[in-house]
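Next up: just one chain, as structure tokens, the form predicted on its own.
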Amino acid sequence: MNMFRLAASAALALAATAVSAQQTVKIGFITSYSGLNGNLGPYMERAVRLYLKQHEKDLGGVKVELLTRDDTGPNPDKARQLAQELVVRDKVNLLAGVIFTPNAMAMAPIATEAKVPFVIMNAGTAVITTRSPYMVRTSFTLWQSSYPLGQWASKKYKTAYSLVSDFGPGHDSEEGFSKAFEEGGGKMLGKVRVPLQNPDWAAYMQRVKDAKPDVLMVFIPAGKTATAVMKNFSDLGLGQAGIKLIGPGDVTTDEELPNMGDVALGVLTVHHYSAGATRPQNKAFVAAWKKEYGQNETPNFVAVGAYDGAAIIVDAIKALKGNMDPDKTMEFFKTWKNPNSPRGPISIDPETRDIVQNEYLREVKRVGGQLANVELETVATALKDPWKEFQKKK
């Protein structure tokens, strides 16, 4: 009789193992393919699956299927509607991706009625997290590079001038910087707010020029946009005018730098990412994304959040062995940190779900005959999110 217990127990356990190798865990990806910065959904959709092919071995037999969906830009109806169908008829396990903060805003409820994690991989507005328990971030805030930038122009600026657009991401990089910059002893001479889409660069131009600032602070979505504020820049003559350009790193974003051309030379700008950065994790990173996707083509920022996003969910994976419980989940990210991203070390932070990480100052220079965002110091360390910071001291 015992025999015959160990014999049903062991093939119990030989079932088991089989339904575990082949278990699947599902992710509802979301991010843009069309409309505005439609070019950076095929970034972020890139990196994730490179990741994964990477490390499918690591997963014990679980495999991994991504339902990729468009929410055509900045459209959070669109996103609030592919969120809720993937969860109600696909029955994904989790939600990933996005590129838009209202797009992540309007999908936030959904995480929470139907408890499906949810692993933010762009989108940059501070206040996301705080919409919903079950919502984790891999890639930044607008406070995290924007605070230490004005802390830094504070010191070699008297006056500055912030043109940012008039979204959540915007507004926080227009308020972190000059937060830190007044703080410092700077005088903002003006703030303005231009639309997401479709703004006349030359009027606003025009108007810092006539002001006279030292330095003129700019955050737009990183690509074509980007190359439009830089050219219109050069055109104008505000570098010839004394005015110093410098932004979060949206505005030289790794990819667009050949597009930009030599108007770029001499940017600054303070983000957590390059793919020019010489840390040795970077360097295998880049060569592993050339490797797969072709030598003229190179990782952003996009393409960092989105590979580390990958990261903690094939960690998570493995230590919940595929089971992926929704608050056992969010409890195993809570505690999660990689000291190896290609971005330096990074962790998240407990209390809100945020990543922490280092802020390099850098400088848009020509190394090998290319274009290159060059660290050339870190001015922040293990750097959690300010805006919540300051939030708790209130």
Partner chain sequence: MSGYSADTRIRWTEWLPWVAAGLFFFLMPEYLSLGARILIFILFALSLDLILGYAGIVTLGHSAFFGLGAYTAGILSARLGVNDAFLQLAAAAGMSALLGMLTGAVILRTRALTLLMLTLAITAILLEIANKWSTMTGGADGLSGVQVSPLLGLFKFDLFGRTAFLYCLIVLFAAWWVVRRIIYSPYGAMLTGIRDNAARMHAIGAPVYWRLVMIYTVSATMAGVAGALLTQVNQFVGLNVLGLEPSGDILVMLILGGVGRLYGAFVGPVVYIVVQDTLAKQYPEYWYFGIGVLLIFVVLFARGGILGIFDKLRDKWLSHSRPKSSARASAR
Contents of the next structure:
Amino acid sequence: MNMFRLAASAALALAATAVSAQQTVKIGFITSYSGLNGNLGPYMERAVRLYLKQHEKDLGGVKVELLTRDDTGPNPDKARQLAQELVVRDKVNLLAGVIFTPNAMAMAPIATEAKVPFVIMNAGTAVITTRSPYMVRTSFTLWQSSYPLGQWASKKYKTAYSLVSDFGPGHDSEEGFSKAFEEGGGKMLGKVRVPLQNPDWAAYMQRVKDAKPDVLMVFIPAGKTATAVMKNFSDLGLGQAGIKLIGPGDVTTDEELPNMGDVALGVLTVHHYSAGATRPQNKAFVAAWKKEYGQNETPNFVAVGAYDGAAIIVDAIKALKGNMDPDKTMEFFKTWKNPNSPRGPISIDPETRDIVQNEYLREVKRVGGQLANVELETVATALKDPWKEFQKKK
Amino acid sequence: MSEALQRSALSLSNVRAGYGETTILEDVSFSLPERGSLAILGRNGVGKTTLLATIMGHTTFQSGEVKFLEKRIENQAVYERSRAGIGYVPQDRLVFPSLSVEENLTVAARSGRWNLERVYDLFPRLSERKHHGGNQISGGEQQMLAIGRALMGNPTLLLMDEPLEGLAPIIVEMLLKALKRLISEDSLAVVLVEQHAKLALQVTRTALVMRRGKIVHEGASDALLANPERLADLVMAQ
Amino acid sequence: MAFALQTEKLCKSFGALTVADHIDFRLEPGARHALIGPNGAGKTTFVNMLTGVLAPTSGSIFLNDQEVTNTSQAARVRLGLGRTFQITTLFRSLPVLDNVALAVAERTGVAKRMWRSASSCKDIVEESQNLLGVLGLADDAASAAQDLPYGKQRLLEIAVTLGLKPKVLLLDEPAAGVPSHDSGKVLQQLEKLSSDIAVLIIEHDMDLVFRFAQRITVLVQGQVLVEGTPSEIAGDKRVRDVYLGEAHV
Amino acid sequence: MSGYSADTRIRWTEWLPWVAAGLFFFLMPEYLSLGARILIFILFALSLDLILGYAGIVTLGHSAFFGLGAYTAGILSARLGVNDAFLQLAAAAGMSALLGMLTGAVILRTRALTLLMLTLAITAILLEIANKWSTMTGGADGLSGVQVSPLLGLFKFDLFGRTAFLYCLIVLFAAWWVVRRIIYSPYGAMLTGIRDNAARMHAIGAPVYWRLVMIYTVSATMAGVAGALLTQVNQFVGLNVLGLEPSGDILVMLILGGVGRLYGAFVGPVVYIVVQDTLAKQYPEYWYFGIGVLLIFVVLFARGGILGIFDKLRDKWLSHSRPKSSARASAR
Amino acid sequence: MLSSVVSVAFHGVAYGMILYVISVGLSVTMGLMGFINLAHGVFAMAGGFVLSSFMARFGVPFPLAVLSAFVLVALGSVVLERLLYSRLYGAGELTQVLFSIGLILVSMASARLIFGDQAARVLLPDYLRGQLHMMGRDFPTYRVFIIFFSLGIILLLWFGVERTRWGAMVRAAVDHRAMAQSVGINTRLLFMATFALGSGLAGLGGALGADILPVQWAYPFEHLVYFLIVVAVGGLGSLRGPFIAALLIGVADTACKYWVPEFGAFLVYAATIGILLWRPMGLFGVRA
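Output the structure of the form predicted together with the partner chain; the preceding block shows the form predicted on its own.
So here's everything in the complex, that chain up top.
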């Protein structure tokens, strides 16, 4: 084995000197490993590494170097400084990553000024991609999931209440949902915005319960808060009171489901990705993930955003043969399509550089003894970010 | 005489002590036999309180030797000295205000001849006040409580720092009687620091006079009591 | 009849406990006056009322004929009342010179200046050095106060207060805790104090009191027992009794 | 050492930070944005040292002023279109000074835990306001769209951070000069007096409380300027400039360097940020473990911080080379 | 309206109880030992993790797991007290603040390394789930349990402190430490035991409250401000003060969220400032 490796690398080295100087594409990868939701960073990095490992051989000898940096949570000035360093000092060809909206916003001017293409792999506030022509997003927008959610809900329910975290994505979700819900003839009984760091949910849940809506739409950033919300929803007996819990997929993220226990059963969400989806591309993705990181590990929507982010980058490298001229790269990005993403067919909207994807209605069910988001129907196909569409009309 | 053959309850030799780097006691040596009683006299600020605090372990010990029942104790913790049998009645009484009178007594209790009943017998006033808070009683009662508290630990040596200070004459009379009873009836060694020299000399067997951290006189109490001029010279000034 | 310091019927009680009971006290300009009394006589309370740390229950205090009963501590200092502390209260980590200079600067109003360097305030530094010289501390100017031997710390305590150029100086046990061989030095320095200053000394060391004071007031249980010259006091039987513990007034 | 005994001439060692900054500018041009960040935190730490190190006020809420300065500059540009760097700085300084004076006047009458909690609650309230008043502040998404016109109409804030670095360096130098003057002034000496023994300060007639309010205001002003610099350099303000975390961070930085010694505020942020930067690259999920250990180590074994360690080493070396003086010291 | 008042009061009290059980130890640490221990939340976090890992990995039943949280955290705290805290008794507040921040950082990183990123998973036994119906309203069973159980613990604690000799010793040591030693109390040992008890209670509170305040590695920092408010507003060295303060905060926080959610935590902080300016030593404080 060792002998083989040695021989292989020697051959590679020979080949490199023989053909031309081996090319390296450097990616400045900024995500959150510490601080609030520091658990999401590792999902992002693992997904990118997994994709790169799977497609190393397709790169035609171009090396990809991932320079990982921790922005320590919603910490925009830190993110900006890291981006600047990556661009100036490490001379990266691309920037990528970013969990949090403010961090992405703070990095936008750097991407513009330095002309470095910037692949956003998570941050989901609609407005982000308008901040720099060098941004492309492979994740989602909250409007994409919340708007169809509202449309769907307005057909089944009459009254609704919304409960969202008080920051950009939360506001997007609230607006997207209520716009669609009201357009469809439903009535919003109330909207409440909750601080990001919030200890006890009981008061809000009680408030909702006393308002007696048909349905409660919840958006909170993925993670432990989602679990707390579920628990309180159940503890206060909102379900028994006839209130249905729905939301964009962040309420029932795949990695938190085991923590939630049975309270999550029956929760309906609209999202672009479920680890439990049965499409073959997804099964292969989940299997590869488990093989790489352990049987108890499950990818989530952050992982798939990053996985497709890695895909767009690898495809660009292949297309440009490692010669990453920023404008050419962006041109390539704008027309990129992938019919075989784990989440189904996706593409980039050339006008907005934002992701175009399907949205699925899912329900939490027990599958093989474990809770999973089971896709029920496709509520929107090849959906562009609705917010940007509405902005255009204005 | 026979006292010389007796075991000493307390003996200090060449003790230097103070607070931090400040030295207050310089070269203090004396010895007190078991069941003896000693008055320490001197004006304010000569180191009497520091001397008691040093025996109890509250000061910075700099050099010398402190023996209690022939065992060296200068390196022992305060609570160990207390448990070994030294009782302490501090100058400002330091009754525990958030404890009731009875709790003040029981918190310090160790088994022996002294118990609640005997302390209440010695100070009936405390028995009447047993459910009062430590800060809800008069100065005289606090003093009784401080003494009672020390007795509850069943000490072999009792250190008392100005127990008669600032009390009404009638209380002083009462306490003096109690002190006499303690010294004569019980097999207890007592060190009494007192500004009221004559009162102190009346109840003790031997006396020390201190000045500026040093012992300037050591002798029998009654001799000093009988010679007021000498006493005045020693205690006041010259 | 301007008295440097005067109290009229000064009373202080804590609840039922009276610690100052109609004290009438007068300090002549330039006087060398001592206040003595057994522990618990109320000396500290009296001093605290004079300096403004405690408010009296009733009665009044005058400083150079000006009523100061309700003026703040700082204002009394500006009116010329300086005090030293029984327990050494120095700026322990600062140089000896600075201990004095802080007081001098405060008196002259320099202390609130932010924009010039302290060590270039020649007048402040010089005055401070002179004061240190007067008290025999000139050689120690650069040491930290906490590194001085205790006797010298007591002198520094006085020097700091002298930096305020007080007209009335309250010395609260200036020799407390000073080893015996050093207490003479403290007295020597006290004797050199300018005669413009009225000095009230609260002291237990009778050596010191009798050698220094021209008048002595004896305080017992919050009341003035007797006032007189040292020889009068030394011969007074009541004083003797108080100190030896027979009399309970 | 400050005060009347001090030699106030600038020693050659005091030029070292500036020489180092100059060398840094020319030798490590790719690190300038990190450099600017460090300079800003040095300024912030310096402002904290003024009240913590020189006046002895322990606070968990110094970020209130830093954050207010940052938001003032940001709002001025992004909402009101005022893009002049110096106007932004001046406005930030003014707002922070005002807040410093008002809150100082209220809280400086208290001590210990109460003071600690009041400072903490004040910055928490500002954080709530910044979070909720999103039309002005951008809320949790942060305030983007901040612009700074080229300095003096000539120097644009460039991608490499050259202008930013030099600009921060000049502001820091000015602040250093001001702080240095203050601590060597009678006022500074008076502050060390308060820290050392407030009771005695009262007894020599100093209006201690007002003096503290005054220095608290000065310190708040400087912290506000530091916050404004951060906004200008980043062209962005986020909620992370307010609350307990930045207050704790700056406290930790200052302590690492050494409190009450002026240059501790220079050493601490450099070490903290470099350690954080390095550890975070190696162990992005666990870097604060290292910071925590460092902190505990400093608290247990090196109370004077890093500069304190240097002092001790120097003293040791001096006492070895001059055995006589140490003999005299121990004889006393 | 009336019924919503009942609900708000109920949830507020449940939240307040958890806050109190966690914070009372901090009040004791600061009041008795004069140690400003910002790292107190570490013990609560540890309690939550003990509960969840004992239940999830070893199948320990809920009551036993809660007990283990108390015992293990108490024992663990003794080690910390001996190794680290005891070296800093009597050090300045700044030193203690920094030390405890350091401890928070170290324990957060360690917790993350050991337990990962997810919140501690607590699966309540069936008998504690569901609703109780009273007075025409629903009350979550678990919160009812929390209120009564905490109340039991609190009464036990108060009884211990007010009525036992151990309690008298603790109060004596708080009043006059040196004098307490002079009557033979080994204050060092007493402090250690009391510290362990306080930490154990925090562990217990963290475990019980894990369902309400999710326990995750960032826990000690996230909730620190609330613990501190409880203690500062309640007053150091008092048992009742923090109890009142915790209930006040619990109810006020819940009421604000219910009626004026747009204010967020603003009112709680403003009230804290108001109370501390009105009574700098806290509502029932015996020392500043």
